[in-house]
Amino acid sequence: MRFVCATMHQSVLAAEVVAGLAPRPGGVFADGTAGSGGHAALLAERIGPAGRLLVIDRDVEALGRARERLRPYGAVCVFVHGNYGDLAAHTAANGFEALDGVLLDLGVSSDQLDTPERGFSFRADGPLDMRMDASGGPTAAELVNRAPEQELAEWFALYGEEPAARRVARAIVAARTAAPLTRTADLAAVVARAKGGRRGRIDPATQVFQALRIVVNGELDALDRGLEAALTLLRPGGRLAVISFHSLEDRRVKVCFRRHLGRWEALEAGGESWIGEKPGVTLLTRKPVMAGATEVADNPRARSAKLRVAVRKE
């Protein structure tokens, strides 16, 4: 088998991810959020024909792109249409046991944002969907048109950190009484009117769309489950790398790593006791790694990316 470098555009923080995960020939890795396969190709390139790479994505279209991009690596890659929150089940079902590394690149992908039919973006009109796995589950339109005003306000405040959450929720309920909100442009317009004032650098609908996307896809629950599963599945010395794109994600990653940081504490009667959650980790990144000016200029999405890496203790 001949391994070749990927020729498509470079993924966010690509060099930093490779440095953090330190893949070596024969390594066993999992990419829980493969997207179009950019990071996965870099891992497959380095683990070589003797390695194994579990490639997971809940978006079947993204998984199809990843499969095509990773075709040169043949049987090294095993593809799974599923949620990385179920990482333990996916590894068990596919014969992956102890892992040398796990990568989680969170949030919505550029391909999803740039496809109006998926309904993730307010920049182009499309059906109000937002499902990463379009094969099932309620759409954003269903939630927006059914949820009580109080619940909408809670979502916007908690998951979107939207200061005008109550005002926006009230406006949505008023608007849907006249006609259901089924298009991204419809929802964006309601939010803009509710918030009023002049537009700043950030579109007024940004935080509301983020909140709905998180709710539709159960993103934070999947993150909590995926982080714990990944740490458990790592072999001693194995590494978990996580790229987040907003404060809610990054905060959860940071808190999880701190819980597992722990320490051994001497007991009065002799011996030691572990203080903290197991398995224990050390932090490879005390502060999140962020993209440099050159990468941000080439790819504006990289501006908000934060990479944290933890190493499972021996």
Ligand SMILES: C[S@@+](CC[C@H](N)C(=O)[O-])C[C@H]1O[C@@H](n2cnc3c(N)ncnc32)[C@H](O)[C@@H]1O
Contents of the next structure:
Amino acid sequence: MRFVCATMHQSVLAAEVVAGLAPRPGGVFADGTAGSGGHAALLAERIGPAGRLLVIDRDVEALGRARERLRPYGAVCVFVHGNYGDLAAHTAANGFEALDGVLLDLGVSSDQLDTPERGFSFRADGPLDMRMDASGGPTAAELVNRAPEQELAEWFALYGEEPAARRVARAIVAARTAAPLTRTADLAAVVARAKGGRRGRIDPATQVFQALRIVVNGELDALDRGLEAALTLLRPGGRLAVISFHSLEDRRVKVCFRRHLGRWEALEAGGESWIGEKPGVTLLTRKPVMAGATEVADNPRARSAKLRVAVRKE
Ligand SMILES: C[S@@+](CC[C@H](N)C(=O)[O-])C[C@H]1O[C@@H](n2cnc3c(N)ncnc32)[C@H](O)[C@@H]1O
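Can you return the structure of this protein in the form predicted together with the named molecule rather than the form predicted alone?
Let's see the whole complex now, leading with the same chain.
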């Protein structure tokens, strides 16, 4: 099955998400990263009029698209403009309890990437913004122009795994001394010069843009909090599906699931003790599920997508 939503964003691993979350009529679900509502529509379709779906996105424009896409499902969907890291607060505020499933499809959507004014893309020039929630918090330009060189280098190394992190940070500080960097094209050009231009398939600015986006949006903190909240909010047998797009995200998902895998250990005094974090989970698949060649050919963004699904134990 291939699913293309009404806008430009193509939902990745759609059939695999549905298989992993196994939505049934009357199910109660949360989509923490609604985007254009593609995956959410598949869930809404399957849970039917007796189901409930909490639809969250921190980007108001995305939430607007999701609302439009999900209009046919009426009151089944409840929309929240917020951070999925605060999932517990959002479910409590909207009367959602004991979830059957949670979906987190991480990162930015093609709609965000392809809108130069949002400042996510090094391919098209736009203001150096990168905030998913444009209603507050520092922009990428503010961070790039005021962070100390050492901190920039740390971000690029840690969150972009950029081998030339120090050289790029030095070049940014030299460039901003002459004039503040305010456009994505300015930053991309500084990074490309510092790295000596393009080598291979990947644009030289890819990792620096990834790092800044992660910092601007506190993405890894939201992920850590969202994963723990989701596992706590699931009913026994409920499922958490996470799609990640780079190794930093996938590693965190894997480590979190592993901490909750746990095991029962026999006690000398008799009985058993749980070794691991609660709630316990089982993994639906040991290895992450990845897109097949046909999906990747159709949607290059799917190339790096990895889906992991955990099932909460009783
Ligand atoms: C890859 S897109 C999701 C696409 C969606 N699954 C679909 O089928 O259309 C990721 C979305 O998650 C949102 N997002 C990312 N981090 C978030 C967070 N911490 N809280 C809420 N929304 C977030 C982004 O604004 C973006 O719209």
